[in-house]
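Next up is one chain by itself, shown in structure tokens, the form predicted alone.
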Amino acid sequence: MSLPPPTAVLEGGRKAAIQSRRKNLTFDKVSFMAVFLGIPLAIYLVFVIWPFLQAFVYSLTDWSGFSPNYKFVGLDNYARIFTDDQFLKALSNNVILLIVVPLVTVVLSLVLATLVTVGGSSKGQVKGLRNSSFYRVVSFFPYTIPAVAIGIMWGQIYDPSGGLLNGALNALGLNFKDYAWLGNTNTAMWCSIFVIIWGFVGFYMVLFIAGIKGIPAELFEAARIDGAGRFRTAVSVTIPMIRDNIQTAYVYLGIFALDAFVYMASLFPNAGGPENSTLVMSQQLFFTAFQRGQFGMATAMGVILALATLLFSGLVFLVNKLTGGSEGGRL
């Protein structure tokens, strides 16, 4: 008996496999389907994409906000953009804040969550510092004060004249008396920063601690046992088995040091600082649109912020997969 040629099998299986979908494609499955992935993608569609498609349209154009009226310019705003002198310096301190805030910030929750965790004592169970709940508290408090509050109060305490920073530096004796924190350009950005890091290291600090109480205890008995000190046990263990956590963070970070908005227009409410040595571009994005009526390039600065944004996460992601990050919770 002859059998059926191989093309003749495989056409088979195929028809088969496409007849048993159909028949699989039931009325629950296809509702769940409707309801669960094709009306998140329709609001996504509408209030994400839409929005973005219509701002890059606007960003060709000279529309000036409150006019029907406009006519497209093609890439003209962006060349002026990037021949402004307030949009690039703007541009030069978001970059220092992208470097600087995420790094730190991480840095210093990683270094709490530790203590708090498995800092206490080297010897019998793995614990974290004595009263760590405590400094858990005092540590995530700051995170529960809304931003333009905690500049507000900042600035209070940077003033030159009542502030209380330099109260207490006069205090110890140090001749700190009508010292401008943020009205002079050398000390102006890094008492920002200051600001935005003390902010937001408790949060971070309580979300590492959560991942950190996730990691099995007897991987750091193992590393004890092997000798490994504090430092060695966070490189070998905490780090690696949170690193998807430590990603999240830097990136939530980044995207916050490319507008800091808040933060800054909180300490700064008149401008952007001495000399625009604050200058973020979300700053100069309002002042275009809002002071100088001038829309269609405000747009353009928005839809380059949003570039940055993405360009960031995508290079976050990268190096993390590069460097074994999809093996992080692997040991």
Second form
Amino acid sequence: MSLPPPTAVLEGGRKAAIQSRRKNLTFDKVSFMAVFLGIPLAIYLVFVIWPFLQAFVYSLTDWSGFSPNYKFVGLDNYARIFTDDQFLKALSNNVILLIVVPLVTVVLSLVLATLVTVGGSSKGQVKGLRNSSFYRVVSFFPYTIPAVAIGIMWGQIYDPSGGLLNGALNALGLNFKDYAWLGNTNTAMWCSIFVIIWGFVGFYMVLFIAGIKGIPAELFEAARIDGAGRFRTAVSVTIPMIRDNIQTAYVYLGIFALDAFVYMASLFPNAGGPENSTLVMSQQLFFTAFQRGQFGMATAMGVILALATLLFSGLVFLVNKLTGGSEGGRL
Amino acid sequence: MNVQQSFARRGFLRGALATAVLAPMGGALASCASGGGTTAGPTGTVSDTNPFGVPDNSTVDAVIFKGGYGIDYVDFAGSIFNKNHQGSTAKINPSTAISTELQPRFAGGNPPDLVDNSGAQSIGISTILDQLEDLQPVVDAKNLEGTPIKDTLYEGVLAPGTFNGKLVAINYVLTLFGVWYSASLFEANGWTPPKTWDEAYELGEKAKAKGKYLFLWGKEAASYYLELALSSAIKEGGDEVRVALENLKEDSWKHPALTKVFEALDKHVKAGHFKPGGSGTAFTAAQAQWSNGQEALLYPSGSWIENEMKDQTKADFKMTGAPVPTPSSSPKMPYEALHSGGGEPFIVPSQAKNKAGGKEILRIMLSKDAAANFAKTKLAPTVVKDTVPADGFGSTALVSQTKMLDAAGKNVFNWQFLDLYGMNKDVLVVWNAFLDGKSNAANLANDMQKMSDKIRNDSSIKKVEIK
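Since the one above is the form predicted alone, can you give the form predicted together with its partner chain too?
The complete assembly is shown below, putting the previous chain first.
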């Protein structure tokens, strides 16, 4: 029995296949490529890539936004932005959001997801807490409310004189009369972060539940037989198995934390909170563009925001890879 | 198999990407978002009944801010336009976000023929100054009754729309600023609105004795106290205070008159005359605490306050306005002097297709029928005189406005720099901290001065000299 080495056969076959494909550029294939590749690509280029390039060009100009005329000023806008204490303040606020919001949201929603899927009785089938489907629905509620409504609603809850929070605290005998939660630099940012997390936890919980449901139940059972407790199961089985979901959630939440416009703008209309303690870059961008009429400067801020987002996503991927996650992950 | 195939696909993608990137580059880079040049547009014959030459069978495209006043008052003028100009139609479109909605149209060179540039998202006027029509011909023209419009207007109402000597905006609604109070509450307690800051302090102490505050504020409206301070200081120190501030002069915020006012306010803050927690309260909620809860005696605001709080004002409140107090009893301007601004600034863009139509609608609005209709339906005076009857349609606030205006006579003033340079956002931050007691008079002046200096020293911001 002397067979040719298997690879050689494959090589030859592959070449032939490619050649025959090249020869047969039938109408069928061309139209298929045009419709499923050409059109989406063209749309992507015209509506995504092209505006990006335009934005970059505008960031090099002194365009006011309202006139067709502008002149190029080189990197002036960027130099100005990085010496502007307000933008830097906004940037640092975004960094705080970037560190806190994804971390807390992911941990919290992971805990909740674990509880409602595998955190139940340790006897019999692996299952969640009793009434877990009820908790699942309830915790998803906040996500169904539009962000603006959430901002307005929490603005009322935090109200110093008539708000629910101070009312509850006073009823408990604590003296919080007229304490302005959103009016003090110590509390404004943390109160806003709480609102944001409150709005997002339910959604990411559902995301993680879907991930956990995809893990074969045998794995959990095996871990249990080996004597792993609930916490150990979560750390050693659940998290490694839904690593990609966590990475996705982290990137999305990070992108959101770099924006955060809607929440901040509805909690603090027309301004950046007490001593700008909740001012975010996107708000500063909006003010610069539409109130000051400096679109050139505003687009430069937009470019910086985009770069920061890319940098953050890259960082998350890198960390995941370095800590042994699957290559590239999926988004 | 796998590797080779994916390479072939990538090659195709790369090629497609390259061509797609290169193709639009050449032509589009030059054009960007910029639009065409000036459009002259067709013109009709100019006559006494058609002073701007509205062409026959034309349409007028008006975009009107839909806020507290709605847009029906412009619809009213539009229907007169349709009647007077057979075949022509006025299209009145509402908008709640003038700036974001019209930015592409201005940039693209096809703005509407008439814009009510108002609301929180109005276009910063300095960015479009050189793209606006001179509206002097409108006020020079005769109204529908045959009287030149400029003779029918209140004193000083054109100043807020005049920049670099050019009238680019006509503020349709007359807004005057003062401190507002409940006449019935004051009468019951024998109080009178304070004329000096010393009197205000005494009143604050009396309020305290009754378990009330003198003032309160809301986070988005902390700037109303800046308005109060500026009015007071300008009355105290005369017009020089205003001119220095308007032109962002060095140390303009350290003027003795302003220092005195800031110190007086600081004294109120430290004495607990302000209801605490304003920096975390929505301004509408705060205002209701004044008009409905009567937790505070005075509220500084513009004359829109009655309309704004209509549904949340206590029965028999009898809202009444008074001029703001001054530091001394002998200010340079009389106590009756008023900050009279304008609301709803109407502009006609130079690039508009039917500029004549836009101006014609403005002319109709400034004529008797439309102005009287506005006063009657909105309970607010327009810049046109004599449209409010003596009983003010039963509104005490409206009656007091007319009284204040008559008493002020020519002593009205107005400032533009806050809007002109988009300072509101920064003002709110500084004033919330001050009213909260986290700052003091000296810091307040420093913060405001810094804000002004920053704009003055920023060469990318176009300055407008104001007289």
